[in-house]
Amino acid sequence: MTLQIGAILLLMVAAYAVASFKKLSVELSILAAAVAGGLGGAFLKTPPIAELPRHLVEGMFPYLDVMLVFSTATIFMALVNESGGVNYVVRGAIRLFYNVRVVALLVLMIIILIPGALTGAGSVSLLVVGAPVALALKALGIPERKVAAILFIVAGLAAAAPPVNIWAMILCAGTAIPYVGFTYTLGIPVLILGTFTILWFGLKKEGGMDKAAALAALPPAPPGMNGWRVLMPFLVFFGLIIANRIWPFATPIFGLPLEFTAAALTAWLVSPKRLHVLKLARETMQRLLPLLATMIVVGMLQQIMTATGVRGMISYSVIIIPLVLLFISLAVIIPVSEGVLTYGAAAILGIPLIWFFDSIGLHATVAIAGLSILWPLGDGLPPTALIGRLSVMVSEYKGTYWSFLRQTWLPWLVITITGILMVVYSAKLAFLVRWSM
């Protein structure tokens, strides 16, 4: 049974392999692997070939909780951004702070961190506000390397950042734990984390502009906009949250998708603009198309390996490993893992990691908050490199990918050793999660 079990797992890698090599993208090639494991699996009857239809089209719906979060928050980012909203904030950031620097760039910081952390995606940080945050570093006298080091390092945060962690979700829903308990647990890291980054590539000011040059470099904010504008969308946001954990039995549960729709809403009824929502939100849709199908395969092929006896196997082959060996190997298997497969690589080995992490008396919660921080390094490796790639387009560095990476060595070290100490520890950092319910 192992053997048969072994050739599917074989037949899987090498159809993403060969998708991979004729540059099929990481949705296709995710796809071809399910495929590939279904007809092997047929073949061994296990499962058989009639039922494999039903089992390709069950799993494109576990995470479609996932994919309305994802959209209806990336929606809401696309409209306070096109409302100026973005650029008024940036803008007030260099102006009101511009010669006190720590201040300014702990705003910038928090700037990035935003739309990841409601949207779950460190690319829509990018995306939304990397533009602008990435002139206004310019303009406090940060290189182009340097900037683009800030930018990866801080939008991969932003995406394990709470309320919206992908990597968790995923993690909670093929695990069966409530998506509960990490506003600290992952809140508090990124924070320290982000803090320490931007610090260590931003405090030393190395050429830059005076501050009338620095707010005419950035764009315009329109006409009309104003702090309250700018706030009242988040204000209904989080108020609704809120208020649903001050009184949980009067309060109606409106979940994370319509809570992000009533944001928007707002944000479009306070635009200083005219914004054309429908316009707006198709050709938001149609950038989100290439996550949202990964998503839809990550759950194929998570369905195929279970049916196929695969993903039993693996779950198996973790249980094994010494214990010690298994967390220093974290630092190598989570991120290339996630260079490889994306968001799959949390079906594929974080919900074993976290069977088996439960099974010998760690807390599950804190152990998927560590693995969480570790998964968005991943996002700087090829053959994806989404972020990396993303961050170097933004801050417009004109130097090899490689020369950019070397320099996010040392913020690197520190997020593995955190994340491998959080898993390591989870047990004596449970009291995250209860403060966070």
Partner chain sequence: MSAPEPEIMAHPARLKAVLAVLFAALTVAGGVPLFKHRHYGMTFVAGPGVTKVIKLSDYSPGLKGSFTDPDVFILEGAEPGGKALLMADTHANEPAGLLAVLIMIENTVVEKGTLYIIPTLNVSGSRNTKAGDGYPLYFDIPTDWGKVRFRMGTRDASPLESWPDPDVYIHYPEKQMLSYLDVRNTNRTWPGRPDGPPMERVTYAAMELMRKEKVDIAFDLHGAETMFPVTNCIVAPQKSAKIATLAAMTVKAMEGYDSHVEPSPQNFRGLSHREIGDYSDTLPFLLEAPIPFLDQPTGPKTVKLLLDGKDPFLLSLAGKKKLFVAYDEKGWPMDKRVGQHMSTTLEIIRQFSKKTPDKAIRLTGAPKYADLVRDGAGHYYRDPAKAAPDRIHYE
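What you are looking at is a predicted structure, and each value in this text was computed from that prediction instead of being measured. Numbering follows the first chain given and starts at 1. First, how it differs from the form predicted in complex with the partner chain.
Hinge residue among I321, A243, I177, I417 for the rigid-body motion between the two forms: I321.
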Given for the second form:
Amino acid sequence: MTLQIGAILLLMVAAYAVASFKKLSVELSILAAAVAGGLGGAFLKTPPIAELPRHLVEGMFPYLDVMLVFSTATIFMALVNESGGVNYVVRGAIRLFYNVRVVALLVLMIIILIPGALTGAGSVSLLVVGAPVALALKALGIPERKVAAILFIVAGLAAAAPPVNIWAMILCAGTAIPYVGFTYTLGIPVLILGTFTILWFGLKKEGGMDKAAALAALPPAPPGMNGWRVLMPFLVFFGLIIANRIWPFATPIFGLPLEFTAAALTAWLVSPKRLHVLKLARETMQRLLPLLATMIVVGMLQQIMTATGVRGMISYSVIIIPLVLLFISLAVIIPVSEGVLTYGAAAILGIPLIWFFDSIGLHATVAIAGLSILWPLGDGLPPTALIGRLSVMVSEYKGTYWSFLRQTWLPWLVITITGILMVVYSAKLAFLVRWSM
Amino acid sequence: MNIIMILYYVITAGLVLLLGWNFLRERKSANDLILGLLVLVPLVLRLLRVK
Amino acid sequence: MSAPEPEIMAHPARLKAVLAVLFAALTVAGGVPLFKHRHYGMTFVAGPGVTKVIKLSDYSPGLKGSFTDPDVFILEGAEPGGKALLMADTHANEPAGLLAVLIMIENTVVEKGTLYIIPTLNVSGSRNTKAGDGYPLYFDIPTDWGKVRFRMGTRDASPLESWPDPDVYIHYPEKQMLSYLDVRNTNRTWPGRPDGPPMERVTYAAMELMRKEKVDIAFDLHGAETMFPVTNCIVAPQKSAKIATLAAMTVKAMEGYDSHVEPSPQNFRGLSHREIGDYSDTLPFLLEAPIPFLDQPTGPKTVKLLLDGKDPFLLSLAGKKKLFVAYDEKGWPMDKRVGQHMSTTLEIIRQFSKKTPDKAIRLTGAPKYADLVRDGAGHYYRDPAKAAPDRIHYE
Ligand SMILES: [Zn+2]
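Any chance you could show the form predicted in complex with the partner chain after that form predicted on its own?
Up next: the whole complex, starting with the chain shown before.
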């Protein structure tokens, strides 16, 4: 059986390679791999060819709700951005803190963290606040290559940050562990690592811009924009979330997509300038298209890999690695799997890993937290490199992709060590989970 | 079906319209045409209450 | 990324039409089987012991609707006695429980006491599929006259019944935070509310059944991965623990299979074995039989794996002591798992009856572990073609 499954896996890899070679996009290459795997499986009737269309279509569904979150969140933040809200906040940060460099950097870090923390997607951070934050960082005299590196690492941490961490949610749902106890377990490492990253890259001023020039370089906030107008849509968003938490049995379940939609409508209503909502929404969906399509094809790939046994074989191979070696190899396995499969990796490798860790006495919740700060690193690795590509795009860095990636080595290393140590010493860190409850 | 669930079908329908509109307007990229259709399939099946 | 592709985009309208037709075809070819699965009715024959079939919504109208409201088969004895509730398809991707209770529905006659049987507690989940996990849609059990076809469902209710999911699911009434998915999981929504999210309404109605009918013991039949620590066991809270322990010891000694007792955790809310005990006078028991099909490191997810439980990867992992149950070349056949559910259930009923003779439950026509291992589950299913039309139920 191993041989047959191995053959199917090879077929999938070959299809992917050919598609990439033919200059097809990452999404289409993954689709090619999924279809090839399905056809390969059909030879062995695992699954039979008649079932293939059903498997392909069913595989489009695992991330449907995540796609709705991405879409509504990004449209919301696009409206906030277009109304001048983000510029207003970034200008404020520079005006108030330009001379207190550390504070300015930390405020900018928090601005990147928030959208990703709320949606579980680093890409949302980059798509909505990436451009103005990149401008602000450059105004602070940080070169473009370092700006790209900051955006990539901090956006990845944003995705891992509580309250919404999609890797942790997938693992919890798949292992029947409640999605609770992550607030400090993830929050503290994310803040420490984020602070380290932004100070490491940003503390040294390399350009020669003074405060007035920096403010002049930033796009102006539209007349009439004020703190209240920036705050209102976020108040609506958090208000709905918090209402659900405080009165869970008196409020209906709104769900993130509806909460973002309500916030978007508020942003539209309070905007000081007229927003072309439909045009903006349409452009946002166009920008999001590769990301949404990635969710679709990764789901399809996951479905085909499971139906054919490829997924089982891969998770078997991971589980039989000796423990110490396994801990060390997490540094490679986790980011690489994310680079190939994005969220599918959490389901394919993460679930059996967590069961295994749980069975040898590690604390599952802390181990999940540890793994889920490693996963975002993989979003900088090809073939998908979702967050890496976006970081380069948003920061307008002109060098090669590898020169950007090399720049991130130290935070990458520190995050890797932190994540692995969190897994290894998870039982000793269980107090973080108790604090969070 | 309660009001919130109906709103979710409205949101889904809205996204289908935006994606469909982009599909019709696309003139340059065959890649984006295929990606658009890929994303549309599950959204349409949800609207039809198939899955 | 989207550099112009001049040749292929020479006739955009034509290309769009071709692609649209292609994807429409895929949508139909993939969508129709999913639609059919959701609307497929499994054919059950009410056996001689079934005295009434009602809807669970008779106990709480909030769950009315054909995809949330399960049937309740009532098997009432001539002589009054104790009452037991059997629930299957709480997780509809763990089908051994469904197969076991169907044997009861089609064969068992109650002499003393009453059985309430809910074969598909989470109707919506039993009509849903697990996207991304590549399950088969159906599986067939061979019988003496043909075969019985079952839907392969999944763990969670369909979003078509319960949408959206919350950011986090806050358990009622204990306020514990659970994964957003658990709002659709009928083993996290106990004890439920009459007007809560759809699956809370289902569990609430089942609680109402137990409270109004003064049900003495309740069974929730499950399956668990061989790599999951809580498998092949009876999960019981303190008040059910003694009976569970006696039953586990007896089946080990008399029938020769293992099933240990796991205490129901105090602080993990929403599970049947916890909340039924805490919110009613009923004694709950949750039975787990191993189901290798659900393990992550397996070969293809085929009907064969579902039915025989044989997998080379699990066999290798068993050698490395990574499984929580004994596992060899023989796998874990479905008939054995159904047999364990049957015998453990019957033994718990027997122990309960021994302890409280005035509330005893006595029944005939229920095969035990050895019978099922020898004959197979299919041997006990009735041919709907030979049944009176009013005895046939589509679940
Ligand atoms: Zn279960």
